[in-house]
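Take a look at this single chain, the form predicted alone, given in structure tokens.
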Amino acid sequence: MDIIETDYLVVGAGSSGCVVANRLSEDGRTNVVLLEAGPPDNYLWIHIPIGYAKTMFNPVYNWMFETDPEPEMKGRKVYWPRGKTLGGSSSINGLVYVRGQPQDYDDWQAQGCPGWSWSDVLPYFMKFENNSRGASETHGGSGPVHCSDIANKHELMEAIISGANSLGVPRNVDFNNGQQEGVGYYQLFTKRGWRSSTAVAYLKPARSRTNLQVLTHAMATRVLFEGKKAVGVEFEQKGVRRQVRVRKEVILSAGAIQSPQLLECSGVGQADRLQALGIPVVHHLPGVGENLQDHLQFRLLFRCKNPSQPMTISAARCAP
């Protein structure tokens, strides 16, 4: 079987790996493997921004997941896109730059995760951000990945932000300085009307470095383990089976769906599931792959005969 030998191995080349990739090749004397189980990102629509509606559906660059049937949801099944190219869901998602709730990272902290409070994730929120508004208390003006404002405001949006306004919604013109009520216009992640995905902005400089090696249609299957040990990852690519091999680490970067699928595949989850599918228990660990959330979006269509005139938009009461 062809080995590999590396320092430290990045398995998925997404929003986050494509940034660890980056950081740990920088130096030029360490040594870095990263594996994507999708092609290469030459595919022209995932550039262009309106492209997205040619990447949410294709299964080239899509894993194109679905929920089991949600009880909830009256027995449907939920469509969940995942990237699966350079760059992950960073390079065939709606653009759209949201950073979360600072009470959300807030309640992470206090419920035990040192760190992930507010304060703490908002330097390295900066550090990656290229904001077309310039520096400020809140954003970064010279990071990598670029979020611009949308230049050409639509008199039907204007109408429906001032309609919310005079319902008592305030307008809001920032959603990611840590005030997220209101309505408003998202900023997006593009630099003059291309897509900034973390291939483009991380991993596209760092391809040039001698010690890092990318590969794609490299499909990783399971962990290797001496021991307790992370040591390796075994992967598929173009039918071929081969192994990475680490002097230091093993980082898994493959979402939140696929790392910790990886890690069960591996032997490390909760016992009585992995023996009842016949795999053997590395570690018990009975939080994988349990307790993820995700926002669930529905969307509300209207036909409009006329954009130009005034709209008159009252209030409704949702049930509970």
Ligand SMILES: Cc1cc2nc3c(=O)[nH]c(=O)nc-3n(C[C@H](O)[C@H](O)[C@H](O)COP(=O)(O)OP(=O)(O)OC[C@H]3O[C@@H](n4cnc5c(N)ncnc54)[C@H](O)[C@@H]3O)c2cc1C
Contents of the next structure:
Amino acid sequence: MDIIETDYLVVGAGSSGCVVANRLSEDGRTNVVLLEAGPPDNYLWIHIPIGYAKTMFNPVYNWMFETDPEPEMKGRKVYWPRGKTLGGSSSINGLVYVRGQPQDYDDWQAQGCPGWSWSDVLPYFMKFENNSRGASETHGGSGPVHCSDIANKHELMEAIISGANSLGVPRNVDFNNGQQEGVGYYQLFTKRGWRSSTAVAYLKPARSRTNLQVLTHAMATRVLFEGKKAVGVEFEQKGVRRQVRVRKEVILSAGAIQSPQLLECSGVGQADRLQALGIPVVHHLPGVGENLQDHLQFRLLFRCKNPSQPMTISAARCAP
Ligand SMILES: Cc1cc2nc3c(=O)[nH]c(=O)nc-3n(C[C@H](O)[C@H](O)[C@H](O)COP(=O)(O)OP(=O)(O)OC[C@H]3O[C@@H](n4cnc5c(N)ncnc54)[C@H](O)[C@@H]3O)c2cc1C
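Instead of the form predicted alone shown above, give the structure for the form predicted in complex with this ligand, please.
Now the complete complex, all chains and molecules, led by this one.
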């Protein structure tokens, strides 16, 4: 079998995998292999924000998962899109830049997750960010990921915002400033109208490095262990089974669904369940594959008697 040797192997070239591969290979000496199950991101609609509609149900670039029937949803299966290309879900997502509420990060730290408090993560948000509003105390102005204000605003949206204001909901001009409460426009991960995925922001600038090897159409099927130490991965590329062996570390960044799945397929998870499926147990780790939570999204649609055109609002009017 064909075996590739490297220092670090990164499985999954999604939002996180592209960042990790870039950083690990930055010194020009450390050898890094990045495996991506999907194809390259050279489909034009990935890069145009409105192309969201073209990738949302496209099995080439989207895993198109669905849940089992949900008892709490009258047995409905819920559609669960996930990106399957360089950039992963950052190549097909809604581009909305929302960091979250600081107290949530502080709660995670308080519950035993050191390094995840708001003050710990804020410098990283600022480091990755190139905000069209420029640098400030809470925003970065020179990072690789671009974020911009929405240029075209619709008078109906302005009416909704004013309506909310008249009911006492404050206008919020920056949802990423430590206070999410309020109503307003969010910022988007775009640069002059083009999607700023992590493949564009982090991987593209690193592709010319000779110490970084990116393999697409390469699906990791099993983590290889020596005892309890991960020493590589078996993968399939265009029908051929191959291996990557590491001198240092295997990093799983295949997303919230597929990283635990790959661990379970490799014998790391709930021992009883793995044994029932005929998977030899490497390590009994009952938390793997459990407690997944996601936000359920539903949309409200209204018929409008008075359709109107988008209007352009100057950047000055949106600025904080
Ligand atoms: C439709 C949609 C809309 C969203 N909208 C927003 C939004 O507006 N704002 C926001 O902040 N977030 C949004 N999100 C969420 C956000 O995009 C994700 O949380 C984020 O991209 C997850 O990053 P990740 O690195 O964990 O996984 P991903 O980016 O999903 O990357 C995982 C990668 O691993 C690859 N992979 C999986 N299994 C294997 C394997 N066995 N071998 C090799 N490769 C593998 C996948 O193909 C994929 O490329 C959205 C997500 C989706 C799907």
